[in-house]
Structures are given as C-alpha cells and as structure tokens.
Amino acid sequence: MRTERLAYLGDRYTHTYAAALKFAAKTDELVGYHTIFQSINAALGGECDYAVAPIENSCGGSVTDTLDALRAYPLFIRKETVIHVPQHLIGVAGADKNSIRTIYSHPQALAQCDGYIRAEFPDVEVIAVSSTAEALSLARDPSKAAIARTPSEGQHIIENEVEDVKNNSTRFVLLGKEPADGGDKCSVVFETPNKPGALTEALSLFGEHGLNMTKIESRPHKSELGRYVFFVDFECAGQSPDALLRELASRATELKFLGKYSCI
C-alpha cells in the first residue's frame, strides 16, 4: 500500500489531527502546518496527497476559510467525518483561573465559549490566533492560558469542557484534486443570476428530484458588494446527481460541483 501524506491544521495536539487520524490508513502520514490555508495549498501544490479541514461546527457554524477555499480552488471533498469536540481552558503548571489575564485559541474555539469566557473572563484579553496549536504555545506562564484540545508538554487543565454546549461538534472533510468513488451525501456551490425569484427556482430543483437538502448557506462572491454564492450539501443515496446538475446548470450563472462522498 502506498504512503500518503495528508495535511492538517496545526500539530498532534488539535482536533483536525484528531479527525486526520480517522481518515489516514496505517501507513500514511500525518503532516502539520500553521494555517488552513496553508495545509490546504500542500494538497493543490503536491507537497500532499490531501488536506484535512474543518468546514462546520454545531456552535461556531460554518468555516469560511474552508467554504471559499472549495469554491476558488479545484479541489474536491472526498469523504467527511464528524467528530465530538471538547474544548478546555489549559495553562501551565500553577495556572489557575484568578491567574489568567490573557486567553488564546482559534477563532472558532472562541465561538463556542463565548458565554464562557464573558461569564468566567470579562475583563480578560481573548486573542484569536491562527489555530489551537498555536494557542498553547503562547500559554507559557501563568497569565496566559489557551482553549484547546488537550494539553501539550509541561502544561494542564484547568478547567474541563468550556465550550458552551455539551455536545458540541465538528464536521471534518477530506479533500483532494480527485472527486471520490461516490457516496450518500453531494456538495455544490452556485451562483444565481440577480432578479426576482431566481434563487426559488434553483432551489426548487432539489425537491422535483426528491433529493433531500441538509444544508445551504450563501458567503460572498467577493467580486462585488451583494453578490453572493450559495452552498448546498444534500442527500444522494442511491441516486446519480447529473441530472440535477444539468438543470441546475441552466439556472445558475456559476456552478461548481464539490463532491459525491460517504461520511466515516
């Protein structure tokens, strides 16, 4: 079996390594950078085989980076997992709360303890960083304390499972320059043109092929202020997207499939 390298977000100490984990074979290799941005560009530039990459969590909602990542780049989700994601207040040997006068984590870390952090922390620093890795590497003394996974070397909990609700939860893909085999679940993101009743009759397409729709959000087409693009992920199981493509393709000004996949 051939090694393949895989990237991710941060070092073994982040959740995406945790999901990395459950998409990678034995033999394969796990391989950490700074940024998603980054660990994604190791798969377009073949520094890697693939990237691992948040893209939505329960609390803190979808991941742009992620989302606009997929529509700019020929890239493919070929597979997801959803992974439990508990998040921890951690600190170095003889950290505690009364101690903390800054707290670092990933932007999206923060989201999902935010009713914590006001309540616990209202007078304390909170600094986003790049991702959780990075957090507990600035949580070097005792004002200074991180939300993350789990702890790294020489540090502890503080306090266990911060976030804001209980079972929260990350959605992970994988993603590729090749589309998967197939799956259950399909991706896609278009762009209607802009008058009335457009975005309806896209939309409606869904239903008429009696595939069900899980998820659709617009972001930003960024060419314009108020033009916007639309993702939808929705059900396939049993049943070929094309022809929906093919009507949607006629409805849309932009459109780009992400992907026909299986969730692990």
The other form holds:
2 protein chains.
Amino acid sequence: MRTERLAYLGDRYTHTYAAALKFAAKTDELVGYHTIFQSINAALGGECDYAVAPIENSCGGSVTDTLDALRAYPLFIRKETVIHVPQHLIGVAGADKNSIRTIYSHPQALAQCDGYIRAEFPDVEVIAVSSTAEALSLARDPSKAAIARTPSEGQHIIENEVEDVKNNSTRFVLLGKEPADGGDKCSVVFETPNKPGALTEALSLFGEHGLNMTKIESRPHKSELGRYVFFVDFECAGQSPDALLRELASRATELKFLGKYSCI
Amino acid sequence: MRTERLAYLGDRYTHTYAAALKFAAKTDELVGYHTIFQSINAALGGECDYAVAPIENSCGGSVTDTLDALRAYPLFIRKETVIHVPQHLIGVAGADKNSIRTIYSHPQALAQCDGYIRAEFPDVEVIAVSSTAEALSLARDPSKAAIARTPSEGQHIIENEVEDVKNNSTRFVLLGKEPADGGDKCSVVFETPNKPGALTEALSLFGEHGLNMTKIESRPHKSELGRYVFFVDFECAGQSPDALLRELASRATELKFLGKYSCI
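The structure above corresponds to the form predicted alone; please provide the structure of the form predicted in complex with another copy of the chain.
Below is the entire complex, every chain and molecule, led by the chain shown above.
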C-alpha cells in the first residue's frame, strides 16, 4: 500500500490532528500546516494527497473557510468523521485564573467558549489566532492562556472543558481531488436562479425523490448581497442520487456534486 | 418626539455607525459599545432603546453573533438597511505597504479581504479584534495597519478598497424589544422535528402560501451536532404572513417570528 500524505491544520496538539489520525492508515504520513487554507492548498497542489478539515461544530456552526473552498476548488469529500472536541484552558507553570491577562485560540474555539470567557474573564484580552497550536505556542508566561485540546510541553490544564455546551463535537472531512462514490451520505452545492419560488422548487426535489435533507446551509455567492449558493447534505442509503442530481442541475444555475461518502 | 438611544458597535469610524446614522432620527442619541454582544445587551437591559447590528455581508456571509442573539433573546427586527462597506488599509504617517508587520481588523472585515492579505502580505501577522474601531486604535506605529472604513485622527489610507469582491455591502438591522408589523419583508427562525422529510415539508409551506423565500440559513441548535434551527427571510408585500406562521408553528418544535419590517 502506497504511503499517502494527509495535510492538516496545526501540529499534534490540535483537534484536526486527532481527526487526521482517524482517517489515516498506519503507513500514511501526516503533514501539519499553519492555516486551513494552506492545508487545502497542499492537497490541491499535489504536495499532499488529501487534506483534513473541520467543516462543522455543534456550537459554532459551519466552518465557512472549508465550505467556501469546497465550492471554489476542484476538491471533493472522501469521508467524514465526528470527534469530541473538549476545549481546555491551558497555561504554563504558575498560570492560574487570576494571572491571566490574555487568552488565545482559534476563532471557532473562542466562539464555543464565548459565554465562559465573558463570565469568567470579562476584562481579559481575547485574541483569535490561526490554530489552537499557535495559541499554545503563545501561552508562554503566566499572564497568557490558550484554549485548546491538549497541553504542549511545560503546560497544564488550568480548567477542564470550558466550552459552553458540553459534548462539544466537530465534523471533519477528508478532502481529495476525486469524488467518492460509496457510503450513505451525499453533499451538493448549487445556486438557483434569482426568481420567486426557485429555491423552494429546488429543495422540494429532495422530498420528491424520497431523499432526506439533513443539513442546508447558505453561503454568499460573493458577487452581490442577496445572491447565495446552498450546501445540502442528504441521506442516500441504498439509493443512487443520480436522478435527483440531473433534475437539480436542470433547475440550478451552478451545481457541484461533492461526493457520496461514508462516516467513519 | 422623544430622544431615543441607539446602541452600536465601535465609535464614529465604524461601518455600524454609518448604518446607525441611517436608522436614527435627528434627535436620537447614538451610543458606542465595544462588542456586538454589549450593544445588544444595552438594548435588552434598557440602557438603550434599540441596537444596530450587522447581520449579513455580501462576501463574508451571515454575522452569526447577531443571528444567535435574535434566537436567544427577546429581540425583534424593526428595520433593515444595506450600506456599502469599503474596506481600506489604514496606517499612521510613515506607514506604507513595506513597513507593515501586523494587520488588525474585525474578523468579518478580515474575511472580506482574505485574498488581498494572502497575496500582498503573506508573511504579515493578522490579528482579529472586536471592531474596526479597535483595529484603528492599535495601528499607532508604521509597523501596524488596520482594515477599516475611515482613518481616525493622524491616520491615512495606504490602499483603497482592498476587499476581494468590489461593491462590498452589509445588511444591518435595527433590533428592538417589540416586533415590527409594517413593511414587505419577514424573518422567522424555527426548528423542525428530527425526522425524515420534516425540513422539506416546512420549507414547502412557503411555496404553498405563495411567499418567496429570499434567504435560508441554518445555525446549530447548540445541543448536539446535526440539530439545527433555520432562519428564513421571505417577501410578504401586500400579504399577511399569519396563515403561513400558524401552519409552520404546527410543524415546528420551536418557532419565533422576528418581524415584518421595511428596508430603508
């Protein structure tokens, strides 16, 4: 079996690394990048075979960088996985809740702990950085803390699971340059013409074909306000999505099938 | 006419201030706050009568803080307005594109200029702060720049309109504690039961009532992954939404009508 290279965000202390371990075969190589964009670029440019990216969190919602990349680039969803993403408050020796003046984390992690930070640290400076790995690297004196998954060397957990909603979970996807064609779940992104009823008609197709939509998310078309593309996830156990996709394509001004894949 | 107090994000250099000027009567008082959350809190607590908040940008998409607040708190949309939000690169005397080592802005503004920053400043540190006003206050030596609407005192525009998609526009809403009942546009947020077809059925109601959905956005229910609430905007010129809302309520596990309001 060929060794494949999986690009991911951060280093071995990040949530994305934990997800990458689930996707990777034993012989695969995991390659950390500084941002989601850089890891996706590595898969696009051939430096890696796949990219592992967060796509949705139970509290923060969609990871829009990943959705936008799926529409913009020739990438497809190969697999998905859901992992528990506890967010801990982490600092170096001597750091405690009273010594902290600055908290660093990824914007999604900060959003997941927003209520906690407001209640416990109303006067602390909160700085969004590109990954939880970077946040850990900045928490190097007792006045600074990171919100992240795992303490790195010389650090400890100051407070456990500080996310506002417990059982904090994130869905990660494995992205590759070829569409997958197995599994029970499908994803598609499309735009409907800007005329009354067009969106309703397109969405009603899922019901007509007996396919259960599990998620719908709009993102800006990025041309003008009020123009959107729609990401729909639907279940397709034992059923081909082809007939639906043909009809949807005939009603859509833009359509990209993102794959039929399995959850591991 | 009573002087009313409108809470908004930042100071007189922000986009939200420009929107607040459109909503305010001449006699009204505009009160700046440090975060969207604080300005909304001021309207909730009675310190102000209304809050002005961004809800959607043509490039960055929904402002999730505002959507989540509309669901969580007894607030309604009173009016909406769309304004052009040019994003300029701004610094102090002596600052130019070669001197900049750090760029500050609000996360939405950074998202709108993402391609520009990547192309022109690949090695510069990018820091998200709570408002463009705060970004300007941090750009106080030539190594630092802000992305914002208007230079504050002692600052100048280094580069004009650096947003990735021109005609960058943001929709702002005026939020108050009473629902509005005028105008041609309605917004509602609801959750459907977690069973196959429930979402499709709920959405098909809009078509059955001849009401054109102009936007649909999902947000996490914040209990578990895979559970969502849906924000729908629809046109209701010369038509009451009451019949639709009654039917929708009978199919929804949670429903809040956010108002029938006008765009100014």
